[in-house]
Structure formats: C-alpha cells, structure tokens
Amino acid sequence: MNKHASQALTEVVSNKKVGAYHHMVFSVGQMAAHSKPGNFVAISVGGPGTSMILRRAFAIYRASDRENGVGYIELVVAPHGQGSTWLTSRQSGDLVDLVGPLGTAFGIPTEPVRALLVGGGYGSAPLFGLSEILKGRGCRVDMVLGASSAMKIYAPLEGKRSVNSLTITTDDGSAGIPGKVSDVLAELIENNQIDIIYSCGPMGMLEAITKIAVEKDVLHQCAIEEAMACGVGICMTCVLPIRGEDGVVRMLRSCIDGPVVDGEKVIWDSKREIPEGTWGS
C-alpha cells in the first residue's frame, strides 16, 4: 500500500454542484502533503448503521498543502450509485471517514516533453493537476477531452486555461468534435509531436488509447478504473492482468500496483478472464 496513506476524520470544506458533477474540498491535514496526480482515496460512505460497508475510491483532482499542517484535497464526484449520491449530500461542515493517499501516481519528466493528456468525463479530473505539475517543469502540455455529452465535460474552460491546447469530442456532438477522444488522437500526436501520453478515464477508452499509442509508439501512462471493492489490497476484486518487466503475465491490483499503470502491459482484450500463461494460474 502507499507508504504514506492514513485514515482520517476529515471535513467537508464545501460542496458545489459543476454541471453533472460536484467539486468536493475536504479538509485533511498533512495527507495532502503526499498526494499527488494519479493517486486516489477510498471513503466511508452511508453514515453509523449503513448497509454499505465498502468504501468508496475516488481519483484526486487537486490536493494543496498550506504551512501549520493545513491541506486540502479536491475531488470531482459523479452522484451515480448509492454511495456517491450519500457522499455529493454532504454539506460544509460535516466529516467524512476517508483514507488517502492511495495507489500509484503519474511519472514526472526530469526534462522537458510534449505531452497529450486525454480524460474522459470526470475521470479527466487528475488530469488538471497533472498539466499543472507539467508546465512547470516546462513541457508543452495539449488536452483533449471526451464526453457523451457537452453537460459531462468537466471544466473545459479551466482547461483551456491550463493547455497549450484543448480539444474537446462528445458522442452527441453537443460540442465540440463529435466522435470519441480516439478518433483525434492520431492527428494530435502527428501535428504536436508528442512523446507521452497520459489518461484517466473508462477502459474501453484506454485500451483504444494504447492501440494508437502503440501504433505511433508513444508512451502511455493510464489510470485505470477498475471496481475497488477495498482501496487498500484486500479484497482482490480490483486484479488486472499486467505483464511484467520480465514479460510475465500476472494478476496485479489495480489499487496497489495502480491506478496509474504502463498501458502498453496491460493484457486488455482478457475479458475479465485470466490469460492462458498467466503466472500462478
């Protein structure tokens, strides 16, 4: 598990309502010091006497560390299931039981990239302060992000704000390119000759991400979304197949030896099956 996560009563700073999303602020003392884009925290969701004894995992948009052991970590949540829709309920004042920061987070350049960030729906969140972190050790940074829809873009004026460039798909066409964020991907990659691209967002997205990326041989680190039953590398409901270093295929957690993950090793077409080959199996 990540060396420096911890559990914690922390308070909700405050609750706003973005589109289709709610942009969440908790209060969480020397946490935010050790998080950064990539990592994710898992929440005690339902309140004394619940039924929903499983905690939440939800990637962190932001986190701010302030002097005196003041800090702040910023979430994107879509109120979809019970759990969700229980933690965006949450007014400014009330605590919430979170632990954090979990899993791996995005690999930094030591020198300067051309980097393509590619997020779809508010699992672009990370992303935004990734492009941040990238900026400042002087990479170019273009964006693009995909939705079904213009409601279920999150912030795309913050990022066009923090781009070089954005461009913006949705299934509907409601904005934007319409199509999916795969079918610029080629172009952009061409046009802005980039090294490496880094994404969050379902996986079917993903995989489609790296058969270009690999095409085009370009690096791509993913954050990948697989249901986390526990955040913290118990329940082993999170394992994807993964080949190794050594090119071994083994069943890894996706909590702990992810979220973020090198998208060419993923075995994407398994099929929630375990490959023939696969160690152990």
The other form holds:
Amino acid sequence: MNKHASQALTEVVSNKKVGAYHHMVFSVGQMAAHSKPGNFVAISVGGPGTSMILRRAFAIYRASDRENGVGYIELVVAPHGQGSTWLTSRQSGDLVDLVGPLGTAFGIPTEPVRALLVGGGYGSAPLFGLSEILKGRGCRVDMVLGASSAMKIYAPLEGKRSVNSLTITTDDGSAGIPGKVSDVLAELIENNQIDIIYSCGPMGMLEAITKIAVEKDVLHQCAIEEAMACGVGICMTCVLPIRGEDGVVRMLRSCIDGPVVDGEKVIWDSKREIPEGTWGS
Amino acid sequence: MNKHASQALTEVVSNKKVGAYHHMVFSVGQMAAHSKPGNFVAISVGGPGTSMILRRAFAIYRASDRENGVGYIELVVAPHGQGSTWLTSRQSGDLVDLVGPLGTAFGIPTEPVRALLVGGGYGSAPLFGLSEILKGRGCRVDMVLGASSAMKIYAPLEGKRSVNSLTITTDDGSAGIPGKVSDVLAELIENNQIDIIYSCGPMGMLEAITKIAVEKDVLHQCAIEEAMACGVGICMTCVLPIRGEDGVVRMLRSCIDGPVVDGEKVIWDSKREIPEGTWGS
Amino acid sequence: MSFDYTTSLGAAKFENPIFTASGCASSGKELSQFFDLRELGALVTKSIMIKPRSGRATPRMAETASGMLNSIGLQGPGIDIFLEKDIPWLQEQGVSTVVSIAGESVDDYGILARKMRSVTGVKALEVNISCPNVENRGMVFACNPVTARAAIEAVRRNIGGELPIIAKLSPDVTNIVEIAEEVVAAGADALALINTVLGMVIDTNTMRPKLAGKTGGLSGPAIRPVAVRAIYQVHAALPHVSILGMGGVTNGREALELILAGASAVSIGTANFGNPTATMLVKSELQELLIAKGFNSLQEAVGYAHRAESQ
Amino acid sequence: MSFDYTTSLGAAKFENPIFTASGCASSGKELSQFFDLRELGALVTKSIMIKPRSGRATPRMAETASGMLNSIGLQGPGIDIFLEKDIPWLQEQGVSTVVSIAGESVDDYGILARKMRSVTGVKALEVNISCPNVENRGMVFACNPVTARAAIEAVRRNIGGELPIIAKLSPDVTNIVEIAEEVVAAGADALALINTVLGMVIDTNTMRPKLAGKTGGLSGPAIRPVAVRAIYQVHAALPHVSILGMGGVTNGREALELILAGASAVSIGTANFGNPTATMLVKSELQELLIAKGFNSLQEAVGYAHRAESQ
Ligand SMILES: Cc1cc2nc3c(=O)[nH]c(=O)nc-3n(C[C@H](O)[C@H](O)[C@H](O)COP(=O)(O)OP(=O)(O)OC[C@H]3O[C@@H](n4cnc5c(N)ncnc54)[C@H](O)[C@@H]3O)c2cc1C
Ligand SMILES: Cc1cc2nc3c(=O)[nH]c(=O)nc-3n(C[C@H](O)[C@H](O)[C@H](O)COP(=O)(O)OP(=O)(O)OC[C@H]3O[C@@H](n4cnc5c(N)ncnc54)[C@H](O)[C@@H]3O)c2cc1C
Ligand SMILES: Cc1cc2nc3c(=O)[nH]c(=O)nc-3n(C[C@H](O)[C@H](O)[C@H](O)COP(=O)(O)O)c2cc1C
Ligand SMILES: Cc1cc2nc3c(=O)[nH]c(=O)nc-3n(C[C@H](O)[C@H](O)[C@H](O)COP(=O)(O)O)c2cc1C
Ligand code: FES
Ligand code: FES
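Next block, the form predicted together with its partner chain, ref. the form predicted alone:
What follows is the whole complex; the chain from before opens it.
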C-alpha cells in the first residue's frame, strides 16, 4: 500500500503525440514529490455521463517536484481502447481526476551495480526515471527496448542519453534488431556482466525475461500489468500468484503488493487457474 | 411520419450563449430544405463510451437552405441535464449525429389570419420561423413569450422584428408582466381578434392555453413535448391520448403524429392514467 | 472464397442473422425510410395480441445508465387489423418477417396461433411469454415452467403446418435452463433470449416511481452481460436448439459476443432508438469481424466460446 | 432545526446511512488513506469464510457498459485470522463495523455465527447467502427459499445475544419477495438488497468467456434499476423489515432513489473503485438533498415513494 496516495483533480499541462503514443504532462502538486519509478497513477476516463466506470492505470514516466507545492507527473499513453483514447484526446487546461502515486517502486541498490533495463512498448516509460536515479548512484545502465514496430518504441532523446547503451528490437524489423527483447537478453547480460534486470512490459515478455534471469542467475524486478478495477487495493481483481519469503504461494494484489515485484517469485504459468498449493486453494 | 427524415453526421458551425440558452448552428446539407416550423431533430449525445443511449429531441429554430446542397439548421438548447449539457459544450468543427427533420409541422392557413404565437422558455424557438412564414402570407402575428425569469426568454432581435407585437411574462417579474402567459392570453385574443393560436412550451402551459382557446373559440395548434426514446416512431414511448376525427381517443405517438397537434383534441388531464374509453383500453 | 452469412432457427432460413427485436421496430414502415428492410435477416413485429390495446399510461420510459426502462404494455391494433394491414405491407415490400404474438391466457396463445395458421409469407412465429397471465394472479408465463409450457403447447397444438415456433424467455427467473427445457419439450423449435429485465426508476423530483406502471423492462447495453450468460447457459444445456439472441447489442463486436455464446441470430432492440440504422451497422461489422477471424460461415462461430480450453 | 441523519437496521443504530458494500472496501485499511473511516455509517467487511480462500483464478474482472463483472471467489484469510487481525484494527480505529460472513454449507453458517458470538464491538452481521451450496449441487443458497431459510436459521440458532442479522439476497430469483419472507421468518432482522446479477462477458479476441470462472457478478450503475425494483417490492411486502440497499449508487441522488424505494441505509460498492471517496460524496450529497426536499430526518424519506398517489 502506497502511503502517499491521494486523489486530485489535475490539469493537463501538455499533450504531445510521439510515435504511437501521447506524452502527457499533468500538474499534480505535492503528489509529484512522492512519486518513484515503478509507481503508477489511476485516472478516471470518459467524462460526465460515461459508461466507463473504472479508472485506468498508467505507469509514471517521470515526476518533477518544483517549489511551493507545484509538481508535474508525465505519462506515456497508448490510445488503445475507449478509455485511453478519451485520455489522449484531452487538451491543455482540461481537468482529469487522478489518484497517485500508487503501488510499489523499483528497489534501488545501495551499491553501484550493473543494471539492465528492459522495456516493452510503453513499458519503457518508467525506466528512464529509474535510469537517472541508478546513474546518480553510480550504476552502469544498459537498456533494451522492444516493440512490434518502430512507431511503438518510446525512447526520447534525453532518455537515450541517460543510458550507457541502448539496444532496440522490433518484431517487424522496422527498427533495431528484428525479433524480441528476450532474443538479445542473454548476450547483453553476459557482455555487460549484469547484476540486476529491471523490466516493464507485457506479461509474456516479463515471463520470458524471468526465465533468462533465473538461468543467468541475475536479480529481476519487474513491473507487472494486471487488469485492475480499483488500483488502490479494495477490489481483489488484480491478483496473481506470488511465492512469499516463507515459500507459500499467495494470490497477491498487483496494485499494492506490486506493480514492481520480484520476477522469480511470480508463478507465471498460471493462466486461468490457481496454482496447486496456493494458500487457501 | 416525416417522409423527409434522414440521418447525418453534421458539423457544428457555431455555438453562442444567449441568456440561459445556447444558439447552435449545424451544417446539415439537404435536410434544411425539408425542415418546417414545428419539426424537430433528434441528436445523439455523450460521444464515444457514453452511458446515454437515447437521442435528445430539439425543435428546429430555423432552417436555411442554401445552394448546392448546403443547408443549416439552428437550435436553441437549454443546458439542463447531462445530454443537453454535452451538446452545448460542442465547439465549431465538432461533429454530431443528427436525425431530422422529424414530426409534423404547424399548419399554415391559406388565408391571411390573425395569429397569436405563444412560447414558453425555449418553446419560443420554432415560433420565429413560423412567424416569418405567416407574415409572408399576409397574416398579423402577435407573440407572447413566458418563462420563469428574464434569462429564460429567448427572443432575438430579428425575431422580435418579425412580429406585430411582443408581450413578455415572467414568473418572477424580472422582465415584462409578472405572471404566466395564460394570464394575459384572454385579453390578447380579444384585443387582437385572434383566429388561431400557435404554441410551444411545457405541457402545463399548453393545457392552460387549450382551455382558454376553447373558451374563446379560437383554433389552437400546439407543439407538445413528451419524453421520447426514438423520435422516429418505433418505440411507442411518446404517446398521448388524442381524440380522432371519429371521436375515438387513441394513444398517438407525439413524434410522428406530433409534435404539432390540435390542442383541443388532446386529453390533457390524463397524467399517469389511460383515459376511459380510449381505444384498446 | 465466399462467406456464408445465412442462418436458420428451427426450419426457418434467413439470409443473414441480424433481426430487429420485437417492439423495437414498430410495424416496419417507420424504419423503412432509413434503410431497405429487405436487408434485414428478419423484421420481428411488435408482439400482437388478440384485441386492440391502448398500452400503459405515460410516462412509459426512463433512461438509465447504459439502458432504458419501458412499460409500453403491448400497445397495438390487435391481430385482425394487424393481419389485414401490417402483414400485407411487409409482404408487398418483400420483407423477411417473423410475427411476435402475446397472450393473457393459455387460450389466447391458442387463438393467436390459429389465426396465424392461414397466413402465408411469414418465416416464423416468436411467442412472447413474458406477459402477465390473468388467470394466475398476473404471474408472468415465462416465470414458471408450468405456465411457460402451457402457453407453448397451446401454440404448438393450434399452429398446424410448419411455421417454426420461437419461444421468447424472460431472464427474471432463478433457472432459465429449466424454462428453456420445458418450452422445447412443449414444442418450441427455437428460443429467443432475452426479454427485458424487471426494473424500476424513482423520479427524485416527484419522489415516486417514474413510470406510470411503476416497474418496467430494462433493456440496452446494461443488460448485455445477462443476455450473454443466459445464451451461454441455454446453449450449453440444449446445444441442438437454435437461439435468437438479444440484449444490448449496438455493434458488430457485441453481436459476435452473443453468437460465440450460442446465438444463431441476433435481434437489435434498444439500439435502434439511438441509431435508426443500427441493424445495418451491426450486420456489416459482424460479417467483417467473422471474416477477419477466419470463419467461413456464420454457423462455424455459433457457440464457439464453448469449445474445450485446449482448442 | 437540525437534521437527523441516523438510521437503524433491526436493533443496530448507525450515525448515518452510508455504508461500504461487502467486498468493495477490503478490510478497511486501504480506504483509510483517502478519508476517515469513522465518517461511514458502517464499514461492511468482505464476506469471510471459515478457512483461508485463494479465490478464483484471473481474469476475475471485466468492465461492462456502466458496470463490471467480478468473480473474486471470496478470497480471504478465513474467520480466525480475520478476527485476530482485521477486527481489532477496525475497533482501534473506532470504525462502525458490520461483519459479512459466507458459507458453503448450512453448518458453515452455524460455525461462523458461533465464532462471531464472542466478538464485541461489531454492529451487525451481514449474512451473504449468495454462495454456492456444496451440499446441493452448487445451487446458490439465496436462490431457493428452503436453503436460504436454512442458512439464516443456522445463524440465528448460533449467534446468541443481540447481534442483528442482515440477510443479503440475490436478485437472480423469480420471486425475491418470497425469499425475503422466508429469511425474515427464519430470524433475519434486516435485509441487504441486492447482491450482484449473474452475467458473462465473452472476450472477442480469445473468443472465450473473459473471466476464468466464466460467469461473474454484474454490479455498478447498470443494475441500479434492478436494485430499486427489488427494494421497492420487498419494502411493499415487508414494510417493517429494514433494508440495507445497494446496487450501482455513485452519488447522492441515486442513493435517494434507494431510500425512497424503502432502504434505511445504502451500501456503496463498485463506485469505490472508480472513486475512493465515493462514500463521502454520497453521504454529503444525500444529506443536502434530503434537507432541500424538506425532510427533517432520513427516516421520513425511507419508503416515501410508496405513499398513495393522492399524497
Ligand atoms: C500498472 C499498470 C500500468 C500501466 N501503464 C500504462 C502506461 O504507462 N501507458 C499505457 O498506455 N497504458 C498503461 N496501462 C494500461 C492502461 O491501464 C489501460 O488498460 C489501457 O490504456 C487500455 O485502456 P482502454 O480503456 O483504452 O481500453 P479498453 O480495452 O477499452 O479497456 C480496458 C479495460 O480492460 C481492463 N483490462 C483488461 N486487461 C487489462 C490489462 N492487461 N491491463 C490493463 N487493463 C486491462 C481495464 O481495467 C479496463 O477496464 C497500464 C496498466 C496497468 C495495470
Ligand atoms: C419534441 C421535443 C422538442 C424539444 N425541443 C427542445 C429545444 O428546442 N430546446 C431544448 O433545450 N430542449 C428541447 N427539448 C428537450 C430535450 O429533448 C431534452 O429533454 C432536454 O434537453 C433534457 O435532456 P438532458 O439529457 O439534458 O436531461 P436529462 O434529464 O439528463 O435527460 C433527459 C432524459 O429524460 C427524458 N425525458 C423525460 N421527460 C422528458 C420531457 N418532458 N421532455 C423531453 N425529454 C424527457 C429524455 O428522453 C432523456 O432520456 C425537446 C424535447 C422534445 C420531446
Ligand atoms: C420499447 C420496447 C418495447 C418492447 N416490446 C416488446 C414486445 O412487444 N415483445 C417482446 O417480445 N419484446 C419486447 N421488447 C423487448 C425486446 O424485444 C428485447 O427482447 C429487449 O429489449 C432486449 O434487447 P435490446 O437490449 O436490444 O433492446 C421491447 C423492448 C423495448 C425497449
Ligand atoms: C469486486 C466485488 C466483490 C464483492 N464481494 C462481495 C462479498 O464478498 N460479499 C458480498 O456479500 N457481496 C460482495 N459483492 C457485492 C457487493 O457487496 C454489492 O452487493 C454489489 O456489488 C452491488 O452493489 P454496487 O453496484 O454498489 O457494487 C462484491 C462486489 C464486487 C464488485
Ligand atoms: S486493482 Fe483493486 S485490489 Fe488491485
Ligand atoms: S419517440 Fe419513439 S415512438 Fe415516438
């Protein structure tokens, strides 16, 4: 549970189309001060009279805390269905109801380590803020971004500058190496002597990364994306089976016990079934 | 049934706040050519993902048919609930789905007569176009407009010019004569030797006018406003009991047998009950 | 390769699976100015009763969140005038027609079926049994297996010939599969699922029920999950009985949901009110979707959501 | 003059009529960062069972038009851990608490009631009988008058003392009044109306039911007309039994609808997901509305829509 969560009517400060995405900035006041890479926000969509009753979750791309209670949160939004399309249609000056920051954040190592950041699609968003922090701690940061095509790689210039190396993969080969991020991972881990992987992207990708991380024996923190009804821990819809310190698998809420979790602890191959032995099954 | 009804995605050409109302212009093409005073349009409200599944009906304030298939329809819209508030928030260039023209029109006398036009609130809207036509036929046209307060009197300058006399009443006395239109009606009918009343406004007002019209033995055509789900005659929600030429009372659809009906023929005092003797009761 | 969009309900064949829903297209004329009614799989007429009916008093309608309540009370001219005026017009226009009937007693259903016997050019008979039974304290026929069965039996006995009977069920029951089984046993060739869900709106201005009839039937997108569930349950229990699905469909994707759940055809009701050309939109979108998903025919998709998890 | 906003359900008294709905506020902690839980008429806990429950597999959720489907499957720690951890926390915070229990057999209900006997500081017990009965082919208790009665009787026999029992009913029945009468006869002091409506969504991408559990419970504004109808019907039949109303309430005007229909208090469920401060909004808006309409107390408004047409 993120103790800093609050609800606010926030103003859209800017909304720019970047490739397949919209880069959007919201004036959120104090909320920015508490936002960490990995955290997300939950936004009401559709406006008055909408049939969309649930909030939509978006990973925080960056948060900037200014003086006098002024602060901004930036998101990278893919216009996908009706909710996100509504959001990306907002213009500067429009108000949106936003709850945040929510969920867990990426764990920052106390020592300078060699980190590999892996993002799929808009999953790259939280990695740039993370990269800055890691660099500040003296870490080496390599990055791999993958997507179906070049338009879906989100990698702004200043973001690229913040990493030691950037590898891009696309399914259709329209940018970087043709293929998936998991195809290039093993080599990158070895070549750069990676200690820890931070990832964010579709569940299938996170599962694939976990497999490689386990094989190569590197730590792996991933930001998962389960369908969420509330984002604040009250609905129990966003659960997934995670093995605890005590070895017991429990159905944990990805909105408050995540989105950032230890990849190794997730029981990935549990689609549409409760894994055997799960607590309470 | 209005044989000219069609459905079109129309562009908002302008939207201006006038008192408590919005005067809105839509580019409707050919539809304008067929629109007559008394007709209405039905508009989809709420945009994508809306929970408002039914169209909203609006009386046509004026229709102007230009050359080459260009035409405009003007409406006077009160931002009341969610649907009309959505509509009055549209800006020039926005598209709205509009069906029209719908319903019956005011009957135009073949001889020059003395007509009294009575409007309540935005009910004045269809009367100005009617007034122009009547004047064109050599009629004398007097007008009474009533509303709860001055802000809710819709009477644009050119509209005022088109009538021989304009009387205004407001419940709160903030403009014109304090009171209801029905308070001044009897005198106006007598002083101006009225032959026919045309009215549009809330049902209670139309009922009161009918009573006076019957007493004074003048014709009375009124545009009624019943809750409508479809506007095109397929849902049977908008019915009201009307006596036919044969003396039989039937539940008729106000969207296709109206909105303009003969006030005298309506069984007004039938709230929440089917009048005895109605066909099929 | 050409896509086969035809469908059937019992022995009745239709060019395409998109119908209007009973009571949501009046007698047809009103919609004909917006599109060619021959493009419909079928026009289902409003439910017709024996005698003329004034219907209920107004207000008869309340808009709700993604839905609406109605209590029309089956306003209509009665079967005789209907057969004299409405049916000939539809036949002249060449409209594929399903007639919906409704009764207040078991005998009514028998009488209506007999009247329909001699009528030619009608594709099927939809039997609306979501009506109060005056002989049983106003209990709705469709809400009780015994009365549901009796109504359909009365139709079966009297209809003669081969006019397929589609029994239209109410979702307001504890166990819709039980009712479905009864009406099929009684001779229904196909099922129409679902009629409206009983609801109420209170007008917070007058502080009374908004509708003059107090309760009304809820329809529109709000009830689509109830329709999908009912169709899925009934198709699972009676896979060989074809289903005319309906409930909140406004576009092709939503129609596909009902088809995958087990509907062989889909009626569009409330959506016509918001969009008079809704049926044509659904018809074209559904076909495109089915083709995009690699189906060669509509039939292949019917009930496809029931396949084993491994498939 | 001061407005009296207090209410009661059976012998239980509450400062105000706005509650959270069971399963829609978890154990309370999560919401406490958005508002002071003591501002609630009561927090109704998620339904607790005897043993720990993993709940159903995911996906457990599907958004629908003005609603959502869920199939959480009563995930929870079991009554012992619940009484050890969750209840003490709520008591420390001074939160007015209603505990919801759910069983899989009649005995379960008895055992849970006995466990609740010694618990102090709880205002009332909500008995969720919309659960599958493992002893009766998974038939939901609330869907059958006999099993509904048996579950409530088991609670009544075992609860001892004066903890009021609120029986929570399912709308998925042919005749909700009949079930209400049975559970009141069995000893329920009040009724909670309504639980979710059984529904299904089919994912048109995978072409299978979207939820892993196939069917789920429909909640949110889509079902409000069903809730209002159920409350109105039950209040008409049992005017002296107080009702905790729920179903799709998101603002004060909508809460007023349920109050006018006959609810003495209103639970907010799904609306919390879209707006974590929904209860506080409803609470203040409802009070303003009641005052604006000239009521001196909430009680005056309860069931006001039932007054004679002449009034
Ligand atoms: C923790 C988290 C972080 C996210 N970060 C971003 C981001 O940075 N940028 C971005 O563009 N999108 C992000 N998303 C996805 C976003 O929340 C929306 O799901 C997406 O925009 C589609 O919403 P829609 O209304 O347009 O689509 P629709 O398909 O119309 O509606 C989506 C609905 O499906 C549900 N749903 C079903 N499966 C999923 C799933 N796997 N993930 C999310 N919702 C699902 C949603 O809750 C919602 O009810 C994130 C989601 C989560 C959970
Ligand atoms: C023939 C006709 C002509 C109209 N002309 C105009 C006009 O020129 N200007 C204008 O501002 N408004 C006009 N209205 C009213 C308009 O259609 C809307 O009802 C009004 O704008 C409120 O809609 P809303 O969505 O804002 O309010 P809401 O209260 O949120 O929703 C209105 C809902 O209530 C229904 N309803 C219930 N009672 C009535 C009733 N007495 N009249 C209409 N709808 C009702 C509507 O169908 C709709 O579903 C007209 C209505 C009709 C039937
Ligand atoms: C205004 C209205 C009138 C209806 N009249 C009938 C009717 O006469 N007979 C009938 O069987 N169903 C009737 N229905 C139910 C519809 O045919 C349909 O079963 C239901 O509305 C669900 O579909 P929908 O959500 O697409 O409207 C009516 C529905 C509405 C909204
Ligand atoms: C995610 C979710 C979980 C629920 N869990 C429970 C539960 O544990 N016990 C219960 O009695 N009702 C449960 N319900 C039903 C609600 O308490 C409530 O009766 C229903 O959702 C209707 O109210 P609403 O529309 O305000 O949500 C749950 C509903 C939802 C949406
Ligand atoms: S999204 Fe509601 S508990 Fe996680
Ligand atoms: S509004 Fe539908 S018939 Fe008149």
